[in-house]
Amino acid sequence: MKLSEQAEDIIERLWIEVEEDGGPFLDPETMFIKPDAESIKELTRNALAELKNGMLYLRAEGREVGRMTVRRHRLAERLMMDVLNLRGETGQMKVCQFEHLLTEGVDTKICTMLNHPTTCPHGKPIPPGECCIEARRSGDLGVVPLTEFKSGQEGEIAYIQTEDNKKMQKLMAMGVLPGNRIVLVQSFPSYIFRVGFSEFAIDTALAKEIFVRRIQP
C-alpha cells in the first residue's frame, strides 16, 4: 500500500520508538501531529496503528511497513552522506524528501549499490531486506573497491566515495565515471586500470575510493 508521506514519517518513527527504543506507544504531539489529523486516520484505517487516549500504538499490521519504511530512511542517509557527501542540515533535508521516493524495487538497487549496508551513518541499525539475505546467502557483495578486484577482472563504476573535489576531478579526467567499464589490469605495486582504450596507474588510497559492480563472466 502506498502512504501518504506524512503516514510515512509516522509510522517510521511509531516504529522506532516501539521496536528500538521499547516503548508502548507514541505520543503524536511529540511531532506537532493532532491525533485527529488525516495522517493518523490513514494509519488507523488501514489497520496499521491503533490510537488510543491520543496515543498510537503500532500493530502487527503494521511492523512490516514501518520496518521498511525506517530501511528506506537510512538507506537514504548512507545514499546521501556517503555517496553524494550532502551532511548536516541540508543532508538530512534531502533524506527526508528522498526517502519517499524509494519505492519497493528502488530500494532495493541502492542498497545492492551501497554494498547492503547494516548501520546508518549515527550507527543505527538498517532492517535488511531480501537483497541483503540474499547477498549474504550467495556470497555476492555486489558493489565492492576496486582494491578488491583481482587482475583481469572487469566490472562497471558506480560510483567515487571521496570528499575531495581534486581526487573527484582526477578520476572523472580518467572516464571513472558511474555506468563506464573498467578493467583491472594489475593491482600491485600500483593499481593499473583500463577505462575505454585508456590506461591509469593510481595509488591504493585512491583505488579503495573507486566503487565497482562486478560484472559475471
Contents of the next structure:
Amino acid sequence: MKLSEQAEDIIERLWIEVEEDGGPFLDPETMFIKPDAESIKELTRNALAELKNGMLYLRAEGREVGRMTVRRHRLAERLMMDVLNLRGETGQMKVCQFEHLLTEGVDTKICTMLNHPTTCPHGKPIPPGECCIEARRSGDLGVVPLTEFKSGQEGEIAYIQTEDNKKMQKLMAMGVLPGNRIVLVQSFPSYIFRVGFSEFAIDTALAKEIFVRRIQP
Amino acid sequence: MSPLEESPEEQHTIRRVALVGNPNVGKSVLFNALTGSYVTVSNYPGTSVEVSRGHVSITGKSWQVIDTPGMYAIHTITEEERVAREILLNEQPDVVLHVLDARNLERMLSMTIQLIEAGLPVVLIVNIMDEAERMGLSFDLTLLQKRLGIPVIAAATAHKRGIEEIKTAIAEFGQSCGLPISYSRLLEADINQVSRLIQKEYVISHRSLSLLLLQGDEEISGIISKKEDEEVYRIIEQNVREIAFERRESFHLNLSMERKEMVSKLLKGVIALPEKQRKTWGERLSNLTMRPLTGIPILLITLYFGLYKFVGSFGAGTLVDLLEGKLFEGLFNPWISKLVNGLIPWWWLQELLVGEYGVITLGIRYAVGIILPIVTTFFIFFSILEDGGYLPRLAMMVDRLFKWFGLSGRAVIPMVLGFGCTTMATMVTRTLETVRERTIATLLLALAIPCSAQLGVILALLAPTPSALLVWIGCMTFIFVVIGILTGRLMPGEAPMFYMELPPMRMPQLSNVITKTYTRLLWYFLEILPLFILASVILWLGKITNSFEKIVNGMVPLMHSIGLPKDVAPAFILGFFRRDYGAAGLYDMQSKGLLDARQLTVAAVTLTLFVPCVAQFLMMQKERGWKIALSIFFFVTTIAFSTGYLLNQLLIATNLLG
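Now that we've seen the form predicted on its own, could you pull up the form predicted in complex with its partner chain?
The next block holds the full complex; its first chain is the one shown before.
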C-alpha cells in the first residue's frame, strides 16, 4: 500500500496528536483539509483511520503506518540538519518533500548512515525501526568518530569528515583512508592510533573527524 | 630551471643522486653511509629541514648525494615537503632513491607510484629490513621489482646492509621507465583533458603535472603559468577549474583510494605477515612513556637526572669548576696575563687581550670555561632523547597543556631545545605548522625560557639561597603561563592542530648521539665565539674611551627603580650580547658580595626575562621579519623591567627574602 503524500502528512499528524500528545482525535480543519477530501477517503478506505462527526480517529491498523511515517519525517530532519546543513524554513520545506522518498529500505539505509539516531533535531523521539532494534541487540555501534572507541579497540575507517582540505590530505598521508584497519591504542592525553605498523598521535579535534566502524571480534 | 642557467658547466659534469621519502625511514643514515660525512640524524620530523649534500665515488665516478627533508606525497603541504620537491624539480637528479620503511611498505608505496608517474628516475630502497624481519614479515622483492619495473633493493642502512647494492644500482642505472600507471576511466579522462593542453616540456611528466594542478597545487600552477603562453595557460586554468568544481566532493579522496587500490594489487603476494605479532621491549617502553600514570613520573625522572643532575650538577658544577676555576683562573689566565704583559708594552693592547674585559681573559674564558661544558652536556642529553625517539612522545603528552598557549604539542621540541640554546630553538620553530604557532613559540622562547648557559649560571648564583631560587622558578613559570595563555587567547588565527608520527623507540646509538652533539656544538660555536669576542671588544672600547661609563650612568635610574645598585648595569648590557654573559657578570658580583638576596633575585628574574641575546634577536629577525622581531624585543623589555619593579616592591613589602 502506497499512500499519497497528503495522506502521509495527515496520518503523521494524526499519530502525533493521538500517540504522543494523548488527544482523542485530529480535527482535519486544523490542517485546512475538508473532511470529504480525497486524501482522507484514502485513509478510511485503507482502514487506517475512521471519520466520525468530521473528526479523524486513528485505528489500530493505522498505528504502525503512522509511526513509520513520523520516523521517516524525523530521519529526514536529521539528514537535513546534520549532514546537508540545511536549516530554517528551507530545511523544513525540503524535509516535507524528502520524507516521502524514504520508503522501501531507503529509510533503513539513512538510519544506519546516521547511526540510528533516537531524537529529531527538535528533541522529539524518532520511533525506532527494525534496523535500530537489530543494532541495539547486536551491540553494533555503527559508524562512530574515533573518539568513541575504547583503547585497544580495532575498527575499519569508514570516512573522514572535514571541510579542511589540508587536514584531509594530512590524514590520508598518515594512512587514514577508508577501508584501512585502525587500532586505537590510547585516548588520553592524546589519541594514539595504529595503522599498519605505524603509530600516530593526534588531538581530539582531528580524532573527531575520523569515522570508524567497529569490527566484530 | 634556475640552477641550469646559473651554472651550466656544473650541471653537465656533476651526476646527482637525491634521497627522498617519508620522515623517519633512515634517509639520513643512508646518506651518511654513502658519503661518510656528518649530518643530523633525527627522529623528530623536521630537524633535517636543512638539506645536506655530500659526495660518493662509485667505480671511479663522482656523484653528488642530496638528502632531502621528509615528504609524504608529491603534492606538498608543509615547508619541508616543498623544499624536497623543489630539489627534484630544480636540480634534476640523475637518480632518485626513494627510501621507505619495509614495515610500512603498504602505506609508503603510494609515493613510489607518484614518483614513477612523474617520470623521475626512481630506485626503490626498502629500508629497515632488519626490524621488519624481526617482526616476522617476509618479502618477495623480486616480484615487486618485476611489477614496478624499477630496481628494488632491500636494505638495513643502520647496519650497512644493502649499501653496496645501492651503489651498484646508482652506477648502473639505465633509463627504466617504470610501470605504466592508469587510473579509473573517469580520472584518466580528467587527466587527459588537462595534460593535452600543456605544451612545453618540464622535469616531471604532463600526467603528473595535470594531477597536481587538479589537486590545487599553487606552486605548480605558478611554474606552468610562467612557462606556457598566456593564452595556453588561461585555457589550462579554465579546464582545471571546471574539473575541480565537478569533482569537488571527493577528488583527493578518490585519488588516494585509487592509489591505495593500486598498491594493494602491486603488493599481492609480495608481503607475508607473521602469524602473531610479537611485542618488543621498545613497544612496552613506548606504552609506559605515553600513559599519564607512568609517563609523567618517567618525564620527571628524565628531567631530574638529565637536566638537573647531568647538565646542572655535572656540567654546570663539576665541569665548570674544573675548567673555569682550576684551568682558567688557576693556571691559564695568570700565565697568559704574565706572558702578554711581558711581551706587549702598550696598555690598551694589554687591556684588549688580558684586561678586565679582555678577549682572552673574559671572552675565551666564558666561552670555553663556562659555556662549553654546559651546552655540551645539554646537547648530549637532548641527542639521547632525540635518538631514542622520546621527543614525539613528550609532544603528545603535553599537547593538551600547550593548547592553552595556542601551541600544539609539537612546540615542546623547540621549547626543550630552548633550554639548551634559544637561538637554535628559534630557528627550529619553523617546523611548526602555522605562522601563529611560530610567532607564539618565538615570543615565549625570547621571554621565559633561559638557555642552558644562563640556566647554569643562575642556578649556581641562586643555589646558596634556596628561597631565592624558588622565587625565581615561581616567577618564570608564572610569566610563561600568563603570557602563554594571553597570547593563546588574544592572538588572531586558527587553533593549532596536532598530529605526529610516533617512530618506534629504540636504544640510542652512541655514534648517532656523538654525531648530533658534534653537529650542534659546531654550529653553536661558529655562531657564538665571534659574538663573545665582539662583545669583549665592544666592552673594551667602552672602557678605554669611558663611553661605557656614560651608558652605565644612563641606566642608573632604571637600575635604582628596580632596587639594584648601579654596578649591575654592565651585566644587563652584557646580557644583550649573550644572556649567559650577563648572568655570569652577576655571578662575579655576587662572589664579591655586592648583592643581597633580594637584589640578586630581582636581577636574576629581570635578566632572564630581558631581551634575547644578539644572536637570538638576529635569528628572530631572519625567521619572523623585522616587524615581529622588534615588537617582541620591546614587549619583552617592557615585561622584564615591569616584572623586576613589581617583584622588588613585593619582596620589600613582604620581606620574603629578609
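Whichever C-alpha set is largest while still superposing within 1.5 Å between the two forms counts as the rigid core. What you see is a predicted model; the values in this text were computed from it and never measured. Numbering follows the first chain given and starts at 1.
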With a threshold of 2 Å on the C-alpha, tell me if K166 counts as moved between these two forms once the core is superposed. yes
